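Presented as structure tokens, the chain that follows is alone, the form predicted alone.
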Amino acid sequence: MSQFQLLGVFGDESNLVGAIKAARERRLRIVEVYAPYAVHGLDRVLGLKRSRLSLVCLIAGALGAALKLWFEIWTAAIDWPVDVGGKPWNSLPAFVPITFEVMVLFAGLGTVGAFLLISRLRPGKQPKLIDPRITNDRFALLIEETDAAFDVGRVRALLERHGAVEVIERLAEEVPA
């Protein structure tokens, strides 16, 4: 069964944020919000949870530092101990600079990898654009019908009241042109 949707196209981010607040107050189902750039505070208005990507970064960095320290101590003190001027084989201060660099490398690569995995981005993936103008200068809010009490006229009026340039009615299974 296909779901009925309303797509509100906005010319300004403040109008979009106002429409989202009003739609959430009326408990409308917001399917997606499209913007040509990151809008400050949009995640808070949508009620999204905080990202756990920073935790992934911390874990990847700590793992990289631990693995690098283990590898350096193993090579310098166990596998190939070389006596250079009577210095200790497992001198931790000598390992700090390269350990820091490897920690940053692991944290960066781990964060990028987790982001690409979670967002399902891959090379060559074609985006499904709901409206070609959202990549340039428009913002869009997609609201879906949830039950029989969904009043198209009221939702259309709500979007237009908050500055929608255009309101498009469509079915969820339709492929945008």
Partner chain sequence: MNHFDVTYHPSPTLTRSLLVLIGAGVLAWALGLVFAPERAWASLMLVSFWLVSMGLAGSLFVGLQYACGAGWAVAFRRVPEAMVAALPVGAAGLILVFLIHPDLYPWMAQHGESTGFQALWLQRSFFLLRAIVYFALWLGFSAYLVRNSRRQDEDGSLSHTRRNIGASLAYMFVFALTYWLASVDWIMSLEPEWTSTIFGIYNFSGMFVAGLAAIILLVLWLKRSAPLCDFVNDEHLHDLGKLLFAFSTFWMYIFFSQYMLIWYANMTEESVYYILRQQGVLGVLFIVNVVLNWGVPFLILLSSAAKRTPAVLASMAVLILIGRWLDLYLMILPPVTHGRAAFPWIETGMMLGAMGLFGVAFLAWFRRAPQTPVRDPMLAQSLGYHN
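For comparison with the form predicted alone, kindly provide the form predicted in complex with its partner chain.
For this one, just the chain is written down, with no partner chains and no other molecules.
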């Protein structure tokens, strides 16, 4: 069954935030919010859970540091010991810079990779824009019909009251993934 949806288009981020707050108060189902840039405080207004991307970053960094440290100890002290300035083979201070660099590399690439994976952003992916202007100067809020009590007129009035410049009615099939 195709769901009936309402798209409110806004010209200002504060109007968008106001509309989101009102929609959440009325327990409307918000499918998605579109904005041309990261709007401060949007996560909180939407009540989104904290992203776990920072955890990925921590684990990737720790993994990189551990692997590199092991590799340095293995090369410098086990597989091919070389005497450098009469220092012990396992000289930790000498390993620190490279360990640090590899930790940063793993953490950085791991985080970006995880982000692309979670967002399903693969090469050649076709952009499906709900409205081309959301990449430029418009903000959009997509609300979905949940049950028979859903009153299109009242939702439309709510969006307009909060400064929507346009309200578009649509069916769910058209919605981009």
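Numbering follows the first chain given and starts at 1. The term rigid core refers to the maximal set of C-alpha atoms that superpose within 1.5 Å between the two forms. Since the structure is predicted, the reported quantities are computational estimates derived from the model, not experimental observations.
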TODO: Classify L92 as shifted (yes) or not shifted (no) between these two forms, where shifted means its C-alpha moves by 2 Å or more with the rigid core superposed.
DONE: no
Open item on the list: Quick check on D83: with the core superposed, does its CA move 2 angstroms or more between these two forms?
Closed with: yes
